[in-house]
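This document opens with one chain alone, in structure tokens, the form predicted on its own.
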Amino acid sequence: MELLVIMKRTLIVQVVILFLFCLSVPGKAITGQDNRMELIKVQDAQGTTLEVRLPVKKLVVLTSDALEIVRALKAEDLVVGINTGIVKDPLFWPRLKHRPAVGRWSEPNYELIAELNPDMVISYARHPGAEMEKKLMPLGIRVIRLDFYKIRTLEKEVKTLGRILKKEKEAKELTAWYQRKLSWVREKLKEVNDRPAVYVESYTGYHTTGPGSGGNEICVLAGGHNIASNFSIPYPQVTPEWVLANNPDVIIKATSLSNCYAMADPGPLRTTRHRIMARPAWDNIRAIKEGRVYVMAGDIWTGPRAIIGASYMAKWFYPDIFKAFDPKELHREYLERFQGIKYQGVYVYPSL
């Protein structure tokens, strides 16, 4: 009998230590690799300071200019939920143009993101305002606010977001190809003294793009001379006598269609350079009386694809600097290589 009992208190006293021990050893070793917890800090869009959980492992994405980096960094696995405007899309999407939409980019449904219970959803800066925070943080939702629409930025979001979803690697491999891209039409560029006056018009007419935005950082990436440049606000309105008086050397026009990936026919924006130029008065500026007018698709004009558009304005303003340069190859290269998609669709009027 006091053999059974002093058994007994010695299972007890190990069972004890071995409670203990468990006590002193951190999670992850008891919980395994596939449960371990890392927290991370990243800096956001608006240069906040931000605690991120990792590992990530479902994703809503609310723009496509963020969807477009996810995709070149191989982690389309992890979206759960896209906005309305991808599924209008699907020749760009193939692969990601049935995931459930959650509402417009910048008007998001947050009863439908709830149910899909994402550890984490990306939005721009601005959009949608601070009522995200405050209805998807108390589910434990994280949002991350990253723009990729500007280029001056566009690297430094990139590997924010190759930490956040431990695609490192991949982010290293797409920021090098800006930078060799960028560097190389740099250098194109660094002994052009005399720079073409440019008159930039965004989506809707008479509004051009001043300091902040991406119209004007692609037409000076370009060498161009913005002719809004001394403006305060990124994109002001202006009268057709201001344009006018300003009489630039080249005008660049952005539109705003859609599934330019699936157009074929480049009417539409033939069109759109039609009314520019028969604008009333217009036919003495010196950009419309040298036929200098170009109308650019929203795809290239801003986001991962800014470059694209930079490009194809570097090929505008210097025509024998660039006379060997096909801005559609470098488009195709990023396509095939960054998009797993083939180059395809209609993107700037007159072509090359």
The other form holds:
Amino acid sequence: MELLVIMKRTLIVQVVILFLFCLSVPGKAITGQDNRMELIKVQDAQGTTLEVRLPVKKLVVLTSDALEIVRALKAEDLVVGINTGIVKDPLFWPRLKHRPAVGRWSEPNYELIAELNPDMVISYARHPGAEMEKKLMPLGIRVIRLDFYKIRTLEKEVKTLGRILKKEKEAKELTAWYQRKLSWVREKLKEVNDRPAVYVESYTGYHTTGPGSGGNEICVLAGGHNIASNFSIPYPQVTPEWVLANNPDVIIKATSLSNCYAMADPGPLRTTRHRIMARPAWDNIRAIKEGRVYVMAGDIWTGPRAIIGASYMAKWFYPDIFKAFDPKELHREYLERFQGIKYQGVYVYPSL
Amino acid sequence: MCIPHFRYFYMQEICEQYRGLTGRKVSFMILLVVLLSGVGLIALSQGASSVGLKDSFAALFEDSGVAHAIVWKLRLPRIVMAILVGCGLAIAGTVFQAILRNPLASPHTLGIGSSAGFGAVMAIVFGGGLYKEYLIAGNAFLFALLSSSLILGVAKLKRSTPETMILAGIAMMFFFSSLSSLFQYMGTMEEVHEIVFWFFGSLSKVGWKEISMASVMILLPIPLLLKWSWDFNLLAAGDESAKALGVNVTRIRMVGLVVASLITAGAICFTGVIGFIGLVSPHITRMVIGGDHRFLLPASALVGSVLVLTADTLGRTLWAPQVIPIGIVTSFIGVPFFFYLLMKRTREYW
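Switching from the form predicted on its own: structure of the form predicted together with the partner chain?
Everything in the complex follows now, all chains and molecules, and the chain you saw is the first one.
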């Protein structure tokens, strides 16, 4: 009787062990696959630490800024989806223009993204909103938010993307180039004491750029004294009289003209400059009297090419110091070396 | 024997009462003129530069110099345009409320503002060249007319009751707001920024050229409206009574709508959306002096001017040198004031 009970117990134990073993086999197989996939931790533009599963093989890139960096890291082939704006600029994106568009950078179509089934979507830190994670995470699509439009954080973000795409070498090359150019400008400006007063106007009329804006960042980098640097909001509206009262030495106007790469005629930029110079009572401003009014296209104003905008500004602020320097050549070098396209287009007026 | 005497006494009392009421209305208008001049002087003396009141006055009579430029090219145009815009929006609001016999009517709630705005935005985005100002003003008027005639058409088709007009107007407002949003959505970055500037509402871009055009559109029709003020008064008694008293109701409604559309377009096309003024100015005025359009029209024009000028001056001085967009300030000062009057009122004005 007792033996029977013992035998029964052993049988039960055996069955349980067998069952557990059976369970553990596929379990082991999954973990085995997991080990082959690499998990890395990265920090996005909002400072959130995220786990990313490598390798990333399919990529939807919502912003043109990020797309430019992806191309600079020679990872164009991974891109399976772009925003609709890219299609409007086919000359600048000769190899990417035919990839499927998934909607606007700020309002993508999640259904289209799901259909493309990428491993990852890259977007700005704030746009689109948190609903993107809510919709895409359950589908196993990682959302990573990287801005690539502030010089301050650009290098860090490039390195992050380099790790994610396993393009560390290319990322290092790009950041080294940035560092070299930036420190060269900084070195040149070291001895400058008398900084010109600058009025920077963003895309909308009479809206200047205060602290926290990209315009302020590149103006300061280029050695200018932004007359709105003590403001409390990034894009304040000002009165024409305030500009006149501050009597800036230089006026920089950013224009959001699109398709500058395909542009051959500086006409639109010239018109913008002419309109600024003809504003009522502004003929009393030093910058206008001396003709130091410069118009700059949005392409080199913020974004990965902000360094080129900053170089132009440096040259405008200190024509003597940067006499031999041609920002156009810097732009050419960037486009040909990192973007794989030839230099063309109109980005500033008056041209140097 | 007693009755004529009594009647005489009674008449005399009525006449005195009438004189007293008229006196009240006239003194309210005088008060508004004084207020407007006061705010105007403050506006003239305030600014980012060091040019104060005394310098401003001196600069008024100078021929050149920075102070001259500041006063003549920056501060005065701003002040004049603020007065014009306020006057135009308020007058248009008063006329719309009278002809539609509806307290909710105003350039914006009727969609005339939205459609004029859409016309202006369209000209801003697609127009160009030397005559851009004319194009903007013309297109704004064209679209204002388009929507007001649509409202009229709808009303005519389905028996002209004020309610249908208001409903059609609200539909119009949503339609043209959506069209403008569509422009913004589809537009290039540059266009979007032009539109944003316009939707914020601003007096910064205004010069004498714009002022001369706006004043033609706003001031010229005013005498005509004053001439019709008796008709507007009679409309308040209802269409049947007005008809019985000899008012050509259909005609006055149509002409009033066209003229008020022209004024709205003039007030809106160069400065963008400055909401709320057209709706509250007539109400504020009516609460103080009543509904006689002979006084209501000029007085609410003055109220509108005071509101817009005060809002603009506050907007550019409160948080200087940063500017608070005028459309925001008008609501901030107009709404509490309006609520105060609404709570305090003792009798029905509408």
